[in-house]
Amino acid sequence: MAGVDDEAGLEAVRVRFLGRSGEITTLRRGIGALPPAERPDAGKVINAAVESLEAMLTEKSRELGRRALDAALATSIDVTFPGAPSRAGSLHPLRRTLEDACGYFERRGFAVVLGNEIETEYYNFDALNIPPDHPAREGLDSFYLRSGALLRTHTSPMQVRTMQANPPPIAIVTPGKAYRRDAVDARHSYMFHQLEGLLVAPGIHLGHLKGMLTGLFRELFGPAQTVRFRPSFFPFTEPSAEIDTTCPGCAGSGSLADGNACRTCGGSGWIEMGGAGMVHPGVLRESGYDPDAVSGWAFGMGIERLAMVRHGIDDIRVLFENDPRVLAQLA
C-alpha cells in the first residue's frame, strides 16, 4: 500500500488480490484440493487475510480521500471568509505638500503659474540681479547644456517672465522642478523641487510677507507657529532674509517631554525653510516696472523641506526611493 497514491492505484491492488480472476479467489478454489482434515484450518486463514486486506483498502482509501480534499481547499476560493483589503492609491507625499501649499495661495487671490525647466542664462541669472562672476554662475552648480541654455537652478525665473508679460499688480506662486550639481545626501539632491512667491503691487512691506507665511506655516504644521526672519544676502532681493519657522516636532522649545533635545531641529526650537526677501529694484526695472511705483516681495523654499518637518522625516532620498511600506503610511 506504501506505493498507492491514487484510487486507481488502490483499483488495481483490489483486483489483483479480490477480484474474480484475483490471487484471493485462486487459493479458494484450491481448498477443494486439500484433504480434508486441513480445508477447515485453510479456509480459516484466507477468510483472516481478506478480512486483513478490505481493512487496509478501507483505511488506504479514507487516506487518499483525505488528501484530494486538502488538495481541493488548498486550491480553492472558500466565498465564506473575507476578502484581502483592497490597496487604494494616495498622492506622493511630495505632490500633497505641493497641492497644500499652493492652494494655500489660491484661496488668497494668487495665480500658480509654471514654466520650462530649461532657461537661458538671462532669465536663470541676469534677469534677477546675478552677475556673471557669481558663484552660482559656474559649472560646479548649474547644468549646462550644448545649446548654452541650462536646467533651470530655481523657479525664480517665472518672475521675471511674468512681470514682463502683465502690468502690476502681480500675485503668483510658481511650484516646480529645479536642478543644481549637488552630492546625494540626507539633505540635498541633484533635483528636488521649488515653491517660489511673488507679490509685486504699491505699498508692499516685509510685513505682508511674514503675515503670509506665518500662514503658511500654521496651516501646514499647525496653529502655534510662528515665523522669524535673519538677515541674509540674496542677488535678487533687498533687503534679503532666511526664514525659520518653529520646529513641529517639539512646538519651538527645542526639547521633548521626555527631557532630550528634538532631533528635528536640534535643540534650537527653529526650522530653516528658504530665502525671502523684498524684490530687488533692479530686478523690477529689468521686468519693467518703476521701483518707485511698486514695490513686492519674493520667496523661495523646497517642497521637500515642507514635506521632511511636516512627516516628521530626517532624510531627504526617503521622499525618492518611494518604498510602498513608507508611502503607505504616509498616505
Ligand code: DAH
Contents of the next structure:
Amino acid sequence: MAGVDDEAGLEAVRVRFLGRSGEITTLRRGIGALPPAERPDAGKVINAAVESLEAMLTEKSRELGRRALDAALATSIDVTFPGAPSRAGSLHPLRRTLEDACGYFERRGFAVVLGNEIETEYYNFDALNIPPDHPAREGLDSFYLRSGALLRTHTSPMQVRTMQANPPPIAIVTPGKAYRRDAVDARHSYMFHQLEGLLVAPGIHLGHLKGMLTGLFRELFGPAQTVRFRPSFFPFTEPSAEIDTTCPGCAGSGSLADGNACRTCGGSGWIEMGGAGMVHPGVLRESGYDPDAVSGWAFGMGIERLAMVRHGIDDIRVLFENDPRVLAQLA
Ligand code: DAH
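Please could you give me the other form, the form predicted together with the named molecule, since above is the form predicted alone?
And the full complex, kicking off with our chain again.
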C-alpha cells in the first residue's frame, strides 16, 4: 500500500485481494471445504482481514484526494484573495479646464483653431497694431530665436492669421501655450496657456461678449457668476477692457464666514480673468476686412488662472510640478 500513489494502483490492490478471484475471496470460498468446527474461526479471521484492508483502501483513497487538491490549488488562482488596486490616470486640471472652456464655445458654434508656438514679429506684434517702440518688443519680455522669429508672447496672433485666411463672419477660440521672459514665482511662469476668442460679423458689440463670458464663467465656476468690464488699454482693441468675474472663493462678498478678507480675491469680491475689447479697426484692415462693414470682439485669458480659481490653488507652480498626489486630489 505504501508504494501506491494513484487511483489505478489502489484499484489493482483491491482487485488483487478482494476481486472475484482475489486472494481473500479465494480463501473465503475455501471455507466450505473446512471441517465444520473450524469454519466459524476461519470466517472471523477472513472478515477481519477484509475489514482492515477496506479501511486501508479508504484511508489511502482520501490521502490521494487531498494530494490532488493541494496540487490543483498550488497552480490555480485564489479568487478570494484581495486584488491589486488598479490606478486610473486622469486629465490634468489645465487640460480639463481648457477642454471645458473650448467645449462651451464649440457648443455655441465657435471653431477651435490651433496656432504655432513659433511666430513672426509681424503676427505677434505689427499686425496687432503693436508699434516697434512698444516695450513688449524690446526682447525683455520675449524669447527670440536666431532667425528673428520668437516664441509667441500671446495667442492673439491667431486673430489676424485666421481672418487673413477666411472671409467674415469669424467665430473662433484658439487655446495654446505662450512664452514670456518672466521669473518663476507663485503667479508667473515663462510658459503658460491662454485662451483667445474672436467673433467678427456685422453688428457685433461688447454686450455680445459680456453675455458670452458670463455663460463661460457660470459653466466653469457656478451659476451665480457675473462679469464686470474695467476700462483698460491694448493696442489691438478699441475700446479695451479687463475682464473681472465674481470671486468664487467668497461668492463676490469679499469676506469669508469667519469675517476675514477672502484670500482668493484679496477682499475685492472680483477676480481678474484677462483682457478683451472691440477689435481695432487697424487690425481688421490689416486682415483684409472692412471696419465699416463688420465689427468684432476679442478676448484673451490665462488658462492657469481659470484652473487656479476653479480648484482654489494659490501657486501656479502646483500646475507644472505635477506631483501625483496633488493631481490625484484634483482629478
Ligand atoms: N493678448 C493679451 C495678453 O496676452 C490679452 C488680450 C487682451 C487678448 C485683449 C485679446 C484682447 O484678444 O482683446 O495680455
